[in-house]
Every structure is written in C-alpha cells, then in structure tokens.
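Take a look at this single chain in structure tokens; it is the form predicted alone.
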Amino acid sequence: MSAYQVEGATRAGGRVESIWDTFARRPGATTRGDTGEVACRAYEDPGAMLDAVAWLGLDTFRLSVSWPRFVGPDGAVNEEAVAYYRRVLAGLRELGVRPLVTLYHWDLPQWLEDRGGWTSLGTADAFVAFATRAAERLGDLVDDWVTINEPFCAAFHGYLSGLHAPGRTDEAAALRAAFVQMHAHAGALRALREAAPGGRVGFAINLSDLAPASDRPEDLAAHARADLVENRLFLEPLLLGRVPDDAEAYFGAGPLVAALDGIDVAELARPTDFVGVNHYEHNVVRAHEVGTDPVVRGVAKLPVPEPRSGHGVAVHPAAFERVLLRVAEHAPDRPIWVTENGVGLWDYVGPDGACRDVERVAYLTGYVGAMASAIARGARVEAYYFWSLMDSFEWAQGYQLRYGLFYTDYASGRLAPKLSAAHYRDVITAARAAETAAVGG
C-alpha cells in the first residue's frame, strides 16, 4: 500500500503539502473530484489494516513512507511521523511479517515541485537526504527498501500526459524527470546501504507486455517507440547502464542531452539486491498518424478483447509470464520481486453483506500460475506481492475503481475480506504447506 492511497489526515501531525493534495483539487484531475484526504484512516487508526494482514496470514507487506509527513522543507525529521511508522512497523514484526519499505510512491513535496520537481538535480539530493534519515530512523524494524516506484508513470503522465500529479505537458520535462528518478534512485542506493547495512535495496519499475498489431513495417516501428518508452527507457539504464539505442531518434538530440546533464548512466546500474517488477498491462499497438496513445507518440492501442478489468485492461495472463522472462534475460543472476501485480474492478457488497469478486478469483489463478511457469522457465522470482491489500484511493481513478482483496467501506474505514481474500489465503497456506513439505523431504 501507498501511504497518500491509504493514510488520509493530509493536514494533520505535522505533514506538508503534496503534488497530489495540489492535483487532486484541479477540477476534472480525479474521478468525482476524489482525494486522499481522508482515504482509509490508516494514519487514523492503522489497526484495520494489521487485522487485514493477519487474517490473510501474509509473510511480507510492502508499504510505503510519506515524504512530506517524514520530513520538512527545513530538512527536520517529524518525530509524530516517525512514531507513526515505528508503530506501524513493529506491529508487523509482531505478526512475524517482514516489511518492504518503499520511500517514493509519487507523493513529492509540493515545495520541491516548486523548485523544478522530478526535472532539477536538487529534487534527488533531497531524496536521498530523506532516505537517508528514514534509514536512521527506521532501519532497525525494516530489512527491506525499495527507492523508487514506477518512474515511467510519475515521469510520464505526470510531466507529459499531464493525468498524474503534478499534471504538467511536457515531453521534454518528462524525460528528464525518468533520468533524475533514476539518478535519484542510485544516490539512495548507496544511502540505504550505508544508513541502514545488511538491508536489502532494490526499484519497482511497472513493465508493459507489447504486441505489434501486424508485421507491417509502420505497426513494427509503432511497437519500438512504445516499448522504448515503457519499458527500455527504464530497463537498459537500471539494468545495463545504457541508454537505448534509439532514445535520440525518437526523443531528438537536444532533449536527451538535456536530460542526461549531471547524470551518469553507467552508475545508474549499480547492482541492487533484487529487481521489482509491477505488472498490469498487455497492448496491441499499431502506427496511427495522429496518435491516440497519451505519452507516445504515432501509436494507437487496440481495444482488448474479454476477459478485462473494470477499466478495459487486458486480463492475460501470458504476458505476465513474458515480463517475467524478458527481466530474468536482462538481469539473470538478479532476483525479481514482484512488487505489484492486480486489477481494478467496480466492486460492490451484495444484499448479504458479501463482496464475491469472482473475476478477482480468476485473475489470481492465472497470474500465479503464470508466475509459476516463468519460474520453470529460469526466472529467479522470490517475491509476490497483491496490489492491493484493500480498495483505497486510486489516483485519478479515485475511489471508484476497486483493487483491493479487502473491500473498504471508506464512511467508516471497515475492511471486510472479499471472496478474492479468502482464496488468496488459501494460495498462501498451500504454497506455505508445500515449501515445508519440500524442506522436511
């Protein structure tokens, strides 16, 4: 869970503005105009949440740290804050659950987007200033961190498409924001390992599964310029120390030279511990001269055909599979982490009380089963984490569009367990009973 999706008391304890509390008040940024001021109470009252974790007999959580409740803009560490995730995670250590730790999930400081966001060299200083003291501060209850989440969504449909926080339009600041993340991302590496030694420390990048809609030259072509901005953009540099080959072509000369100022790519492949790797999406692309696609440009995605989310994602469970082998290629001695992976659907509480979420269900069995055969087929995943434990706020989707295996009655805070919750559990008990029976033989 993110701490802006779940926490709430946006303008309690100490805690500064966000991109997100600014986007979020523009008229037509969310669904119904929703926010995250409240959420889920989790800052309220964070017990629901530990109950959900408990039941579901989870052996991790992931969670993230607000960086505008952590720290100021005066660079002081907010003690309430610190109370706050200290508790959090000790009652995890009480349940023998390891937290993952993720220290940006899209919540900059607003006072930073003032001063050039994800586009200035200060914006990764501060971040690893932050890192750092969460690492001080923290680092005797977390184990595990992950520095950045999904650069390419914070990059590009929040400095291009301008869909995310902060909501600028601009192709030039987009590309540099993905740099300065990835910079950023390595400054923090090294931070975490000094701070916090013996921690593992690793990058969620979210990875697209991309089809060319023929094998004419133009669909093929449309297919390149959108798995370069998917996901070469991210994998070559974290992965290879690289820029793609053809990023000038596609971005120009001018703006990737701008781009990479002050930043050295081969550094930014410096080995983590593990590979993060968020999975929602398979597209067919095709060349379209205007383009429909909102950050590349000449592309258009077909529309997917059933099964599908609640917002016309494809529900295919190969591509996941696919994803899963094309990181193991990459980065083969690495292990993966699968750090999100879920689908949205308009979830409701029938007349009984119960959420039978059964398309939920399905997509599990398919996607562990396709993480299973990837895993026979040489990919080195240790981790899998649900997104999400409970519905909460999803960015401009707000809280319409439901991703959780608890349902959230957002009036009260209740959580609720789903059918989805229910056949989860029993995945991991039996994964659990099979993990001991393979270490007894």
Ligand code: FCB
The other form holds:
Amino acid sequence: MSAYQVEGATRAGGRVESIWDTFARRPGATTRGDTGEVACRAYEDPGAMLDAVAWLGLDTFRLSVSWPRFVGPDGAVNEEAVAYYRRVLAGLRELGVRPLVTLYHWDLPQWLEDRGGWTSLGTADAFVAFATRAAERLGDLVDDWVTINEPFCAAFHGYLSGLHAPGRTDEAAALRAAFVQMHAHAGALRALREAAPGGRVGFAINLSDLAPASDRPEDLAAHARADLVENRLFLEPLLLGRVPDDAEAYFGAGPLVAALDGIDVAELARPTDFVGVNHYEHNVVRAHEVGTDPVVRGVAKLPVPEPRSGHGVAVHPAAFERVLLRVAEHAPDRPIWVTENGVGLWDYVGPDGACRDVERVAYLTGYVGAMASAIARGARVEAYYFWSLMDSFEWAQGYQLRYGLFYTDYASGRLAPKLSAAHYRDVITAARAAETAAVGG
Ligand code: FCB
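The form predicted alone done, now the form predicted together with the ligand:
Full assembly next; the chain just shown is listed first.
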C-alpha cells in the first residue's frame, strides 16, 4: 500500500501538502474529482488494514511513509507521524509480519515542487535527509526498504504526459526527473546503509513487456523507442551504471546533458540488496506518424486481446515471466523482489454482500504460475507482493478502479475479503508448506 492511497487525513497531524493534494484538486485531473483526502482512513485507524494482513497470513507487507507527513519544510521531524508509523510497524511485527517500507511513493511535498521538484538536485538532497530521519526514527522496526517507487511514472507521467502530479508537460523536465530520482535513490541507499545497518535496501522499477507489431524497420524502431523510455532508461543506469546508447538520439544531446548535470551515472548502480520489480503491462508497439502514446513519441500501442483488466491492460502472464528473466539476465546474482503485480477491475459487491472477483483469482493463478516458471528457468525471485491488500485511491483513476484483495467500502472504511483474498490465502498456505518462495502482499 502507499500512504497517499490509503491514509486520508491529509490535513491532520501536522502533515503538509503534497503534489497529489494540489494536483487532485485540479478540475479533470482525476476521475470524478476524487482526492486522497479521506481514502481508506488508515491514518485515523490502521486497525482494519492490520486485520486484513493477519487474515491473509502474510509474511511481509509493503507500505510507504508519507514524506509530507514525516518532515516539514524546516527539516523537523513530525512526532505525530513518527508515533503513527511506529504504531503501524509495531502492529505488523506483533503479527510476525516483516514490513517493507517505501520512502517515495509519489507524494512529493508541494514545497519541494515549488522549488523545481524532481528536476532539482535540491529535491534529491532533501530526500536523502528524509531517508536518514526515517531510518533513525523507524529503523529498529523496519527490516527492508524501497527507496523510490516507479521513477518512470513519477517522471514521465508527472512531468511529460501530465496524467500524474505535478501535471507538467515537458519532456526535458521528465528526463531530468528520471535521473534526479535515480540519483536520490543512490543517495538514500548510502544513507540507509549508515543509519539503518542490517536493513535490506532496493528500488522498485516498473517494467513493461513490449513486442514490435511486425518486423518492418519502422515498427522495430518504434519498439526500441518505447523500450528505451519505459524500461532501459531505468534498467541500465540502476543495474549497469550506464545511460542507454540510444538515449541521446531520442532525447537530444542538450536535454541529456542537462538531465545528467551533477549526477554520477556509475554511482546509480551501487549494489542494492534486491531489485524491486513492479509489473503490470504488456503491449504490442507499432510506428505511428503522429503518435498516440502519451509518453513515447511516434508510437501507437495495438489494442490488446482479451482477457484484459477493467481499464484495458493485457492479462498476459507470459509477459511477467519474460520481464523477470530479463532482470535476471541483467543482475544474475541479485535477488528479485516482485514489489507490485496486480489487476484493476470494476469490482462490485453482490446482493448477498460478496465480491466475487473471479478475474482476479484467474489473474493470480496465471501470474504466480509465470513467476514459478521464471524461477524454474533461473530467475532468483525471492518475494512477491500482490498489489494490493485493499482497494485504494488509484491516482488519476480515483476510486473507480479497484485493485484490492479486500473490498473497501469507502463510506465506512470497512474492508471485506473478496473471493481473491480467500484464494490468495490458500496460495500462501500452500507456498509456505512447499517452502518455495517468500510470498507477501
Ligand atoms: C502502480 C503504483 C501503485 C498502484 C498500481 C496499480 O503504478 O505504484 O501505487 O497505483 O500501479
């Protein structure tokens, strides 16, 4: 789960504004004008969330610490926030659940955006300071850390397509934001090693599986462009310490030089304890004169065949296996943690009060099977976190699209297990019995 998606109480407890507060208020930015102001009420009462974790029998649970809740513009730690996160983390430990804590899950403090946001190295410095404070104050309760979640989305949807906060539309800014986030990751990794020794640290990148629509040279080139922007721009710096060869031709020498200003690319690949992989997408890419993709120039993505998610994303387990094997090829010795994988559906509760999300059950069967097959082919996948425990504020999609194993009744904050929750509980029990992989949620 992530803080802005579940906590609500955005104006309470000394929290300052984040870019998602201001962005969600813009007319048209989110479906139906939804915001995270109330969300799942996890700040008011994390009890329902902890009960759901216990119900599933998870070994480990991923959550994020809200940066604008934790430290203010003056760098002072907010004691109310410390008390809240300590209570949640202690609650997890009492259940025998290892917390995996993400430090940046898109809720940049607005005051930092006002100073340039992720296009400014100052934001990376502030992030390292926040990581240090979080490690000092929470480190005794945290085993594992994710520095940055999905820098692709935060950079290219935040600063180019404008679909995410802060809603900017400037390609050079997006490229800079990509590298500044990776630089912030490298700084936070160093800081966590020092302030929370013994903790395991990684990043979480979202990787999509892409195929060219044909072997015509223009489609192959379109595929390469999409793969550059969506995958290699992050995979290569973070795992190999280099900028992809074709980045200069695509983005231009000027923007690339500006994006790298003050950043040591070799440093970005400083070894982490795991590679966090978020996986959702499979697309077939073709060249398109005008271009219909919000991020990659001159490409169109073909409509995907059924089965699809509620919002048209391919349900294609073989894609997941390919992504895991690709990461394993780049970093053969590093454990892979699947930090997110899941499916958005228009779930509903039937007249008998049950939510029968049979599509999510089928999704889980397919994707867990694909992961097992990647493991059998040599990928060192050591953890799996299903996205997500419960329905929550789904960014630009607001509350319409649901990803949870638990159905969230937003009016009351109550959580109820869907059919998929019962299925996942069985999967966990079986996996534990077989002692094959660590399974989380
Ligand atoms: C990922 C985000 C996560 C959630 C899922 C569905 O891109 O990291 O917060 O929105 O998608």
